[in-house]
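Coming up is one lone chain in C-alpha cells, specifically the form predicted on its own.
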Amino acid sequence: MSFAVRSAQALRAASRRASRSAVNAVAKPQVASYSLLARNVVAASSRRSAVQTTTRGVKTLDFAGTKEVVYERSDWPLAKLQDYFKNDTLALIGYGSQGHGQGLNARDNGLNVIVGVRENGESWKQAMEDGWVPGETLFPIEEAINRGTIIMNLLSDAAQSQTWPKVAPLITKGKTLYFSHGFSVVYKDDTHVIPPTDVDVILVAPKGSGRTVRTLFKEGRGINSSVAVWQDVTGKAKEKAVALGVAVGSGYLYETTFEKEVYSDLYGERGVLMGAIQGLFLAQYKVLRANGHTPSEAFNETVEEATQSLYPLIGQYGMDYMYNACSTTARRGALDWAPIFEKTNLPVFEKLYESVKNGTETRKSLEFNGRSTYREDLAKELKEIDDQEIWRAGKVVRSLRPDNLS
C-alpha cells in the first residue's frame, strides 16, 4: 500500500475517531453553540454576545483602498439560523472532505441534514461511522435529493459532471441548489452541468479542506469562505448563502462570482498554495545539496525555518512585519532579490492564470480524474513526491521538534 493511500486512510480514520468521540459525549446536536469544544466559553459570555449580535450588522471594510462587504457569524446567531432553516432539509450529496465538514457542522449547528451518496460504497461506511444512520439520516444520492429541500453537491467536480445526467432532473422547481466549487457551473461547456432555471443557485466555498473547515468549528473558530449567487429566482438567494455559510462553518464570509471563485482557487492552488511552493521548495534544496550541504542543513535552511519560524508570523502579522524583524543582512537580502524573483516567476504565473481561465486546466483535471485508474495513477505520482530526499530527511527533522519528544 502506497504512503499516500496510507496517510488518506489514517486522516480519514482520525477524523472518524474524533467524530464518533462528540456523539458519544453527546447525544443531540448542540444548539448553543457554534462549536462542540467552544460552547461553555460560549455559555460563560452569553450576555455579552447577546449584546453584540444585536448591534452588529454586515459589514463594509477598505482592503488596501477597495471597499468590499463581509458577513459574519456573529449576524447569523444560532437561534436565528436554526429558525431561518426550520422548514429545510439539507441533503449533502457526496462525502468526501467538503461533505464531511459541513455535513457535521451543520448537523451539530442543529440543522435538518441528511447525506446522499452510493448505497454499500466506501463514503457510505464512513458516513455510517460518523453517526449518519441508513433510512433516516443517510440515504442513496436520488432519495436524498427528492427529500431535500438545499441539494449541497459536494461531489468532486470529475464526479459533479459524471453523475448530471441523473441528478439534474431531481432538482425541481422550489429546490435550492448549492455548490462549495464554481468549476461545474462554469465550464460548463467541458462538465455539461447546467442548473434548471427555475430554482436558486448558490456558492459557498471554504477556503481551506474540508478537514480545516471541521477543525476550526470544533475549536470555536470558523473558517473565511467566499459566497456567490449564480441564479436568484426567489430573490432571497444571497441571503440563503450566507446564513449556509454560517451553518457548514464560517466565520466570516466574503462576496465574489462563481467565476472569480474557481478562477482563483484553480490558479491558487497551482501556484503559492501548492504547486509553485514545492517547486521552490525542491529548487532550493537541490542547490544546497549540490553545494555539499547535508540534507538536514539543507531542510531546515528551505522548509523548516519557513514552515515553523517565519511563515506563522506572517500570517499573524504580515511579510512587512518580517522584514522589519529579521537580521539586518537578511532584510538587506531580501529585499534585493524580492523584484527578481517576481520578475522571473511573472510570466509564469501569467501563463498559469491564462491556462485556468481558458479551460486547459479544466480539460486536464477531467481527464485525469476519470480515468478508471485514477487512484493508482495518482498514488504513483504521490509516491514519488514523498520519495523524494528533501521529505525523507523532512520526516526525521519533524521527529526532532520538541513536541514530538517524550
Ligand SMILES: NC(=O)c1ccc[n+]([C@@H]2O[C@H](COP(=O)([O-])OP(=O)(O)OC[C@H]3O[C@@H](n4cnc5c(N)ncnc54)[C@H](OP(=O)(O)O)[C@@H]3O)[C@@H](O)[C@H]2O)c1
Given for the second form:
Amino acid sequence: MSFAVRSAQALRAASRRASRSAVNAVAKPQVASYSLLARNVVAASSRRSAVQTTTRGVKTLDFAGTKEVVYERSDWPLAKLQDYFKNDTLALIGYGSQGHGQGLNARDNGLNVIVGVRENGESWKQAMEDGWVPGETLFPIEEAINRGTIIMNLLSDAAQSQTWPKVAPLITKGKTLYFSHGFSVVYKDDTHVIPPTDVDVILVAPKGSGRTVRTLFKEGRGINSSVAVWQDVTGKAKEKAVALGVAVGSGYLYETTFEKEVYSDLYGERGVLMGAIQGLFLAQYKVLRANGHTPSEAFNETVEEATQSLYPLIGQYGMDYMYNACSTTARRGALDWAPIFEKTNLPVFEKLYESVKNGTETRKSLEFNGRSTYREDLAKELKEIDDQEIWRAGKVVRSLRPDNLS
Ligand SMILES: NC(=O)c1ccc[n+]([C@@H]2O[C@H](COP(=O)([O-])OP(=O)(O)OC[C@H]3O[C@@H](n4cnc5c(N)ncnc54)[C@H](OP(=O)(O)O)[C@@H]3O)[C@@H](O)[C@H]2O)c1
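Having gone through the form predicted on its own, I am curious about the other one (the form predicted together with the named molecule); can you provide its structure?
Below is the whole assembly, all chains and molecules, this chain first.
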C-alpha cells in the first residue's frame, strides 16, 4: 500500500475519531464546559455569517466583514456539465495524486477524459490499473496534448518546468490550459513556463490531496477548491474554470488569483500546516525531555492530546470553543502565553512570506525536485524525521489508543 494511500486512510480514520470526540464533547456538557449561553452566541453568529446574495449558484458571502465570491456545485447539475463539455476532450497530463483524483472524478461525471504520461513509468502502470486503456484513453504526453482541447497540466511542479519546451508548441490556439497550482506561471522567470497568448489559462486548486478529492467525490460530497483565471481570451475562461472545478469534484470554489493561490499555498505548507507544526512540536518535546519527562509523557502533552482531543474541537467549533472546553487553569495560562508565541513568531512568518514572494522557495523547490534522485533524497529526509525520538515514542502511544484495545 502506498504512503499516500496509507496517509489518506489514517487521515480518514483520524477524522472519524475526531468527529466522534467532538460530537461527544457537545453531547456531554459535563466534559466540555462550554456554556449553553456561549453556544447560543456561536449559533447566532453563524447565522449572521449566512449568505448575502446568491445569483445562479454564485454566492457573495461575508467572511468576518469582507465580502468574497464563492461558486457552488449546485449550479452545475450533471446534465448541464456534460452538455457544456460535449465537444471537449480533457487531456490530463500527469497521473500523480491530483491526476488520479481529478481524472477519475471527471470520467465518472461522464466527460471525455484521456490521460497523458511517460510511457511505462510508474504513472502509466497506475493509470492502467485504474482502467485507462493504452491507445484509447492513455497516451504518451505529447499525443494526449494533441488529442485534447483542455490540457490539464498535473505533472509535478518541477516536471511542468522541465517538460515545458516540448509541451508549449503543442498548446495551440483554441485549446485551454489548466493548472492546479499557480506555481509554474507565477514564477515564470524561474520555471520558464510562459503560456501562449492565444489560449485561456485557468486554475482549479483543490484544498487537499488528490486522494481526498476522490474519496469525498465517492461519498457524494465535494472538496473545496480555489478557482482563478490567468488569461481570458474567449471571455468564457472563468465560467469554464468553475465548470471544470465541479467536473473534477469540487463542492465550493473560492475565487482567487494565480498569485494569491500560490503565495498562500507555499506559505501555509511551510508554516502552520507542516513546517511550523513539526518545529513547534519538536521544540516543546525537547524541553520536556531535557527536564526529565519520559518520552510518553512528552509525546502525550505535545502531540497526542493536540491531535486527538483539542485540534478537532478547533476544526469543528473554533478556538474559543476549544479554550472553553479546557480547565480554568489551562485557559488562563494559554491566554497569557498565546500573545508571546504570536509576537515571537510574527517575524519568522514575515520572513517566510517574503521568501515565498521573492521566489527563493520556488528556486529551492525546483532545484531539489528537479534532481533525478529526488525520490531517494526525500525518502532519506523523511526517514530522519521518522527516526526522531518524538515520532518513535508516538508509534507506541498510538498503539495504546482506546480504539486499538481489544
Ligand atoms: N498533491 C496535492 O495535495 C496537491 C494539491 C493541490 C494542488 N496540487 C498541484 O497539482 C499538480 C500535480 O500535483 P500531484 O501531487 O498530483 O503530482 P505529483 O505527484 O507531484 O506529480 C506526479 C506526476 O508527474 C510526473 N512526472 C514527474 N517528473 C516527470 C518528468 N520529468 N517528466 C514527465 N513526467 C514527470 C509523474 O510521472 P511518472 O510516474 O512517470 O514519474 C506523475 O505523473 C501540481 O501542480 C501540484 O502543485 C497538488
